[in-house]
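Take a look at this single chain, the form predicted alone, given in structure tokens.
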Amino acid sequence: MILVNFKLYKETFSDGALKLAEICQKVSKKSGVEIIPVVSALDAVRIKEKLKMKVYVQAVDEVDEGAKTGFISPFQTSELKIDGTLINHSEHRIKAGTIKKMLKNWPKGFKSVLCISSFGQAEGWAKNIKADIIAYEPKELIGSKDKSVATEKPEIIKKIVEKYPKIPILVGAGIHSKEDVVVSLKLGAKGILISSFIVKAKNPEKELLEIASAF
């Protein structure tokens, strides 16, 4: 599995988001690897309706319905046929207690991808949280062009995989080569969470095909 986080880069503004989602879909069909765009809530419904593919949003809030101006409800998002969401990305932190409350009252079938940045979090507050997927991304490596979680923290990847034997583990932060993915998969990860290396690439399709070839 590859999650491509579109973030809010200008390359994914307006029709850019749809274009990159089309690339994700095309590469997924070519490679046989599941590739899911993780997009702004503003783009999710349009991508879902036009491409009929799995789509995740980047974040939701701890609300269900009612007088809640400006929030993104996981229940409304799920009813709009969006497939899942990131929770607690390093650029969108949520308190541990809030995460627990959110996941106790959660839409059926709406996938939760809990982001953690250290093994300490896996041993601490995150150990009892029932998420569908765990994504390990050390904050200090996010966006790095010459270092990655696979080169700098391989022992932590292995420890987190062992910590969550029944939950798929994704890894991210600085992933920028086929070799990074190969190392991560050998250590037990089930996939990767990637962003700028694909979103800001001169040829996103070429780079995504190369990453997918590692699976």
Given for the second form:
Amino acid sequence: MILVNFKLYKETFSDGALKLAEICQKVSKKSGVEIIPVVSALDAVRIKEKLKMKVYVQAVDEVDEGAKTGFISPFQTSELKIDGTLINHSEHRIKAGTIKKMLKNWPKGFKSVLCISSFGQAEGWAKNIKADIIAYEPKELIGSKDKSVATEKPEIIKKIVEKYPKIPILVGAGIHSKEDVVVSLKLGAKGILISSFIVKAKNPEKELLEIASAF
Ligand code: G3P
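Alternative state: the form predicted together with ligand G3P, after the form predicted alone:
Full complex below, order starting with the chain above.
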């Protein structure tokens, strides 16, 4: 499984998001690997309706419905047929208590991808939280062009996989080669989260195909 996080990169503004989501869909069909775009809430519905593919948003808030202004409700998002969301990405932190509350009141079938950035978090607050998927991303390696979670933190990947034997683990941060993915999968990860290497690529389709060929 590959989650491509579009973040707020300019390349994904306006029709850029739709184009990159189309590439995710095309490469997924070609490679047979599940590839899900993780997009801004502003783009999610449009991508879902046009491409009829799985789409996640980058974050939601701890609200359901009612007199709340400017928040993103997981329930509203799920009703619009969006498939899931990241929670607590390093660039969008949420307090552990809030995450717990949020996941207790959660729409059925709406996938939760809980992001953690260290083994300390895996052993601490995160172990009491029930998410569908855990994503390990060491913050300091996010956006790196020459180091990655796979080259710098292989032992932590392994420890997190062992810590959560029943939950699929994704890893991310600095992934920029097929080798990074091969190593991560060998260590027990079920997939990756990737952003800048694909979003900023001259030829995102070519790079994504190369990354997908590791599975
Ligand atoms: O969510 C994925 C992301 O944080 C990793 O970013 O640019 O290092 O692939 P990047």
